[in-house]
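So this first bit is one chain, no partners, the form predicted on its own, shown in structure tokens.
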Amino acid sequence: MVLIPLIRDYIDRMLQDISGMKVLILDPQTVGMVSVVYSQSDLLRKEVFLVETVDDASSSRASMAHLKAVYFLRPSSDNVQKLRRHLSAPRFAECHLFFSNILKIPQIQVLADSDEQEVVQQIQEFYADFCAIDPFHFTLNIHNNHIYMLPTVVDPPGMQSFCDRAVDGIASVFLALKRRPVIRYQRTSDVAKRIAQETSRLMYEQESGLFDFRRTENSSLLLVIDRRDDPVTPLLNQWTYQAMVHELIGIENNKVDLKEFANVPKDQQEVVLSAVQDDFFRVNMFENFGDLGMNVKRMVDDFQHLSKSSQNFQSIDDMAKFVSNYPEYRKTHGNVTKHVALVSEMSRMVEERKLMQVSQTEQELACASGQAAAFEAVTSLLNNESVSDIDRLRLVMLYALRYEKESPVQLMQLFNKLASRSAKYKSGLVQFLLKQAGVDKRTGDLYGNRDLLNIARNMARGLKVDTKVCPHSYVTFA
């Protein structure tokens, strides 16, 4: 599955057939979708000389009749209303409208009625309603996705909005791939069931013609499962490059903000980590931290050798060669500086927060057995001044998930210790995790310690196939 080329192809098709100087108008969501796969240099090569958000374009009244406007927006009601106002008093010579997902007939009618000056040249659907962070992974950037853990009655509009966005994103991915999948979902999860059934309804009933692609030899499978069946994995510290940057520093739409770190050069305070634009990152994004350090050292050594050779001019030809290669030299210099800064900061954090010791205990809680030894190890780390509040909380959560039924007295002692050691800890947070993802809520045999009777029960629960799609049951284990 190659998601980035799919999005790039859509953007190429938007821009290359429209000649002349252009302005690209995006909404807050499509800004991220475009920025992770297309650079400013790429846009300039397509004669895009200005990029605006739809909100900025709404507030400006300056005429730009020399530009052709290319809109790329999500087909939300809010965006359609903003477009309606743009078309009623157009600033641009032409308007080319592209939407990232399925546009409803009433929305098209609203836009047609608003285009009294006939500046709209085309309206198309380009199914890029997701953020392709690398060739095999995408995100929908749903920042309030925790809402699915709350009872539906708490915030029905919020839950519906969450489900609608998930269904729209999933549908867009499969439209871009030109596939209609078999859909399976975790029957014990209400939200998984709801998303799977609404996706099935869209693909097989409401828009069945749109998803009527030629059958392939290998059918696609959409598996909708609930994170609550494996709450352990996201609580563990990670040790591969991309995951560590995300965990320790933070990365959003492939951008890393380093402004808070004192030892980072000013020109490296916001950097891009893209598997498309950065060869070193593409090769090392899944390397473990030890191998990464060796690879960074090798890259620095290669660059030092290049720097020495570039300073040794023996002739005019050598100088001319250096000048012609200078842009590539600058790019390499920036890449080396970026990765050295990132690895240096992460090394510092690993040392200061004692993450090696923390991670060892985390792995033992996740994979080994021995309640007494685990209690002693967690207590020792809670008392360690170098361990951060977030790592203390994770350790107690991991212990609670593993031993919630075996040692309630020791668990209460850890709750009290956590409350006394971590000022930011909110009472009841670990208990809420157990209520949502404890042993009574999980379907699978997460720790491999359930008896045969419970495993037999799981086989009767498992995952259910949407009967509209495939009329048989399927079982999976965590």
Contents of the next structure:
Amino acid sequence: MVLIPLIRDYIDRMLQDISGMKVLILDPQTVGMVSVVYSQSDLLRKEVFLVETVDDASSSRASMAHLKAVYFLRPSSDNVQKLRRHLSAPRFAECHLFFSNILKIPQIQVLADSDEQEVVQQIQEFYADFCAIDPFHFTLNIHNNHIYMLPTVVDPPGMQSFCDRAVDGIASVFLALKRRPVIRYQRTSDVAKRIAQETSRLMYEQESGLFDFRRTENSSLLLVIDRRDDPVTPLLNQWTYQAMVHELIGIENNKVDLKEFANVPKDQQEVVLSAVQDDFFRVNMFENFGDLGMNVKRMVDDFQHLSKSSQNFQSIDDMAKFVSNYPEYRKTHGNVTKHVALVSEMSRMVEERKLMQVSQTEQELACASGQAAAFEAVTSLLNNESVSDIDRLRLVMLYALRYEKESPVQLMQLFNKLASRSAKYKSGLVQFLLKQAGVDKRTGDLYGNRDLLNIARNMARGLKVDTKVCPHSYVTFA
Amino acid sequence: MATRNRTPLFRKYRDALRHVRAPAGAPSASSSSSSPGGGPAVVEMASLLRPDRNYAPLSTDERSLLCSRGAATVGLPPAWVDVSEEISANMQRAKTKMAELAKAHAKALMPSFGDGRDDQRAIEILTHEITDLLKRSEKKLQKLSMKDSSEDSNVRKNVQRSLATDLQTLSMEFRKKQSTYLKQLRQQKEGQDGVDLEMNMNGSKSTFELEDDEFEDVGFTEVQMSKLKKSEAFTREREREIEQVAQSVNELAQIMKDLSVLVIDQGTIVDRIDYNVQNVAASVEEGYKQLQKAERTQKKGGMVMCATVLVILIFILIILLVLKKILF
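What does the same protein look like in the form predicted in complex with its partner chain, given that the last one was the form predicted on its own?
Below, the chain from earlier opens the complete complex, with every other chain and molecule after it.
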């Protein structure tokens, strides 16, 4: 089950049957989906010489009738309207329309109506409606997804569009994989139930013809879980490469924006971290920070060795060899610079924000028990000047999640301290979190301290000292 | 991977709506197949592109169905498209010549009884031709970037990039072939001489083994002198060839250096589609702002004022002239 080749295949098929110079027209979301798996040089090889977005005002631009247009859009009503305008004043010789999800019949009728000049040669549904970041990891890039935490009555259309997008994305993943899964959802969560039911209705009733694939021996399972059942994991500081970059700097569609950092060289202000194109990254994606540092050092040493050996020119042969290997050399140089810049930025931030200490306390809050010690640790870190605001907020949240019921007085003390220390984050946020994901709302036994056996085990374990760095592991329950 | 073809449905609606809109609707020559991802009818604009252009892989499904619909806007492509096609044609020719060159190299390297001078000359000619073609393509490529028309500058830049990538791969291939030929030549030369000398040594030893030492010395020198002279001439010729090949290698290295500026590095941010799309939007906005500023400065400029004043003056003088004629 590898996602990236699926989307690449779809795009290949879009472009291969059409000969001549092409222009690729995308919408703001499909731009992200396509750029993650396909590079500009790949497009050039397929004779796509221009990429535009659907929003560009088409009427004012000159017509380029020597190009053929390939549209790859999401089937939303916005896009259909924009497409109508494009079709009524066509700029290109031909139009080939590809939609990333299931089209509704009225939309096809609208398009047929506006295609007076008959430039549309084909309309196809190619189900690539998700952003495949890594071989086993995709995202739908829904930006306002906090909306699912609010009760439905607050914003029914917003909630509906969120659910629709989620269902569409899931459906397209399974259509691309050509499987129809068995669906299971978390009983206690309304959102999970809604999404699971709508997906099941889509797959088994509405479009059952489309989803009718050959049954394989091990059928797939779609598990719909609500994040509120484990609010602890997103709050912890991460120490593996990809997770750490995302935590400290932020990765979007495999792009990292380093513009705000001072010491970054000019050509590394925005970099790409992709497991497919970058071998070093693929090997080190899940390595922890210490091992990562060693690997980066080894890479730099190798590169220095290589560059030194290629600098002594003894004869024309050496020069010729250097020139012929120059593109490779330049690529390696860029790669090494990129990783060195990233790792140095991250270690600088770790130093500044005292993340080692903070993370240790976080891990203790998440795994070990001992309420008094935890309270002491959190208070001292809150008092520490170099700890950043967001880390303080996180610590208080973690404490609140763990020791919600045990001593409300101390919790209030922490709230007050947080409010006094950081202007941006008020204690209202922590209370909102408790309301959404507090002990009453969670189903599973997150901290392993509910039933008698676990309580006994924890008491016994409290007597010996555990020195692992990151004992926290993610909870997925059967 | 699942796909669904909605073209038949679309065509049905389109025809139905067209009949509603204008009763005399022309029948559409639809030949759609309903296989997922199957080839639809492709209107091949014969005037635009040569059918044998294959420096990008074409699918086997390509049909050239000439539909007799009144194609509304059959625009002629702009002039630079011709230049780009010339470049790609040159590269095709260079590719075929390189295949020939490979064969000629192989033939020249085979041990032969003749002098092999024809082979060398053929190789020289071919090498010169290929280097010439590549240099010309490169010059044309540079010319492509000079002309500045705003409308499809993006398309032009991308065409240039893709041609530059192909040209670079071609030159690298050419250079590799040349360097392997060089290496094999050198090996052969050394090998030949080494073998020659060795054999002669052994030969002389065995023949003159039974003679005295003095006699051995004299005979060895005479036989060897002639052999040495021949191999010297041979060596000189080979040296000349190697020099020529080295020279063309240098020329190509020059081309490669120029080209490497144009080619995109794979895996960097410049290779990302969304980055390029954003940049286009940003630069279009910038250009728009500059235009507005220019408009404003022009309006404010003294030139407009002067011109208006002069025009008014002209009118006044004409009126005065007319009055003078009337009154006198």
